[in-house]
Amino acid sequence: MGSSSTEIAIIGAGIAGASAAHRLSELGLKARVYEAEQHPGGRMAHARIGQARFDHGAQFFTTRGQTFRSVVDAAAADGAVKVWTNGFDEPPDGYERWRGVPDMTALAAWLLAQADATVHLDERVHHLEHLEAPAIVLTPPVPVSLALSQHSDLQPPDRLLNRLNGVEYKRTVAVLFSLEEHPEGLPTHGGIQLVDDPDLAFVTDNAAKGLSDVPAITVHLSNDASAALWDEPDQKLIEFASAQVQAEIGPIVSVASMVERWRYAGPIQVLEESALVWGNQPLIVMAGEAFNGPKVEGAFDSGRYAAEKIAEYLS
C-alpha cells in the first residue's frame, strides 16, 4: 500500500487522526492518512440530497482547553470554522457552539492541510503491516481498530485487550429531509437540542445554520429510539422521524429523504488514558473519542497525545 518510509501512518481522517497529523507536523514528522470514506471528518460528516446539504453527524463542537481554542481560532481566521450559536436554550447560555464552514468536515480538512499530510481518501486499510511505517495511529472506533490490529497480528497485550473489549458505543439514527419550504417551528439559528425526549435528540435546520441553500433538516433520534429501531427498514425510520419532528416543530412537506446510521455514535465508557500504546516496529497507538472524553475536543487532545508519544518513541 505504501513504500518503506519514515512517514507515520494514521488510520482515520476524523478529528483524532487529523489532530495527530497536525501535531506530528509541528514536531517535524510527516504523516500518511488513510480514510475509508470519501471525505475527512469522521462523525463530523455531511451529505447531499440534490441541492440540499446536511450536517448529519456531530452538529457542533465547543472549546474548553487553551490548546484546542488556539487551533480553532487559527481555523476561524482561515474561514474553516465559525460560531454557530451561543446556546440552544431560551435564553442562550452564552457558551459558543462552533460549526464548520461550509460544513462539519471542514475542521478536519483544515488540520490535514496545515499538516501537509498525504491523505488517501476512499482507501480502506486491511492489513497494518502493509503500511511499512515505524509507527501507526489507529483512530477508528475501538471495535474497528481492535479487529484491524488483530487481523494484522499486531493486537494489544492481554492487559490492554481486556479493557478495550469492554468499550461499548451508543447508536444514533439520523434522518435527512429535503423540504418544499423552510420549517417555521425552529429558532432563528436553526438548532433544537432535546435532552430528555424519549424519541428525539437534535433537530437542525441546515439552511438557518448556513449550510444549505434550500430547505433541509437533520433529525437525530434519541439513543433509546435509535437502538430500538436500528434494524427497521429505512421507510419506517423516515415515517417515525417525520411524525416525531412534526409534533415538535409543526408541519413539514418532504420532497426527498435519506437515513444515515451511526453504529458508533459515541462511547458509553471512556478510558482514562489519552491513548493506549503497545508494540515495537511498528509502534501502535490507539486514540480517539473513547480516550479523553466523547467530544470533539477530547478526540483532538487524544490525537495530539498520540503524536507526542510517537515523537518520543522515535527520538
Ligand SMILES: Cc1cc2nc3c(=O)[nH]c(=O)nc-3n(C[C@H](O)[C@H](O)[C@H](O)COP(=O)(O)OP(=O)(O)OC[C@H]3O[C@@H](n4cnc5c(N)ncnc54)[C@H](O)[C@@H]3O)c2cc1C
Contents of the next structure:
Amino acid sequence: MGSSSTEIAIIGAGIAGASAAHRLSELGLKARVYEAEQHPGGRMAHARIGQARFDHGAQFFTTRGQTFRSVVDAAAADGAVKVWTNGFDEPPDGYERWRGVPDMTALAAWLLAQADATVHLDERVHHLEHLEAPAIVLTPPVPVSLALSQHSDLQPPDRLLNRLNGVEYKRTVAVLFSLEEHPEGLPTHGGIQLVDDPDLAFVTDNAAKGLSDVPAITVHLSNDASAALWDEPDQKLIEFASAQVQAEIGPIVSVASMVERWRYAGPIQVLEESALVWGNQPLIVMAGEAFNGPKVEGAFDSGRYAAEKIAEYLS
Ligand SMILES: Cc1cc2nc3c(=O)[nH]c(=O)nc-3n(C[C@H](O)[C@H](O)[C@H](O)COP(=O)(O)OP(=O)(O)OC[C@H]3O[C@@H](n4cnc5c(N)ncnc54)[C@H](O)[C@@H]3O)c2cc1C
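Alright, leaving the form predicted alone aside, put up the form predicted together with the ligand.
After this comes the whole thing, all chains and molecules, with the earlier chain placed first.
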C-alpha cells in the first residue's frame, strides 16, 4: 500500500468513527470516512415505515465523562441532541438520558459535520490495502474489523489476535410497528426499560419521544428471547413482539411492521484498552464500543483515543 495521502482512513461512520474524525480534526489532521450504509450513525440507527419514524438501535445515551459531556453540550447548543428524560422509572432517578434530534443518527452526523473529513456513504470497504493512508481506524464490530484486516493481510499480531477472537456479542431483535392509534399504556416520555423481563428489553413510543409524527413503536426483545428466536421467520417475531408488548402496554393495532436483527448488538466482554494498535505504514487502530466500556459514550471515547494515538504516531 502506498501512503502518499496524509488523510487518515476511518472505516465506519458510527459514533466511534465520527468521534475519531472529530478529534483528528481538533489535532490538525484530515480524515476520509467510509461508511457501508447510506447514513452515518451505525448502531445509533434510524428507520422509516411510510410516515412512521423509528430509532431502532440505541434508544438513548448517558454522559458520564467530562469530555463527552462538553461535546454533547456543544451538539445540544446546535440542536443536534437534547435530553429525552431524567429516568424511565417512576419516580425518575434524575440522570439525564439524551436522544438525537431528529433521531439517534444526529450526534454522529453532527460530529462529522464539525470535522475536517470527507465522508463516503454507501461505500463498504472490502480491502484495506487499497486505501492510501498513513493510518487506518477500524470501528465496525470486532469480528467484522478482524475479518477485514485478515483479508487485507494487515492482521494483528498473535498476542492481540487471540484476545480479539475471544470477543463475543449478544444479539438483539428489534420489531418496529407503525400503529393506527397512539398507544395508551406508556409513560408520557414514551420509554419503558425492562431490566429483568424474560422477553422484552425496551419499548419506545417514537411519537411521544418526539421523533415520529404518526404512531410508531420500537420493541427490543431481551437478550434471551433474541437468541432463542433469532432464526425464526419475521412473521413469528412480529407475532411474538406484538403479544409481549400488548401484555405490557395494552392493545395496539398495527398497520405495518418491520424486523431488524442486530447480530452485533453489544459485546459480552469488553477489552480494557481504549483501542488496540498495531502495524506501521499503515498504522492500524481498532476502536469502538468493544473497548473502553460498551454503549455510546464508550464508543465515543474509544474513537477519540484512536485519533490521539494516530497523532502521536505521526508526530
Ligand atoms: C439494539 C441496540 C440497542 C442499544 N441501546 C443502547 C442504548 O440505549 N444506549 C447506549 O448507550 N448504547 C446502546 N446500544 C449500543 C450503542 O449503539 C453502541 O455502543 C454504539 O452505537 C457503537 O458505536 P460504534 O461506532 O462502536 O459501532 P457502530 O455503530 O456499529 O459503527 C460501525 C460502523 O461501521 C460500518 N461498517 C461496517 N463494516 C464496514 C465496511 N466494511 N466498510 C465501511 N463501513 C463499515 C457500519 O455500517 C457502522 O455504521 C445499543 C445497540 C443496539 C444494537
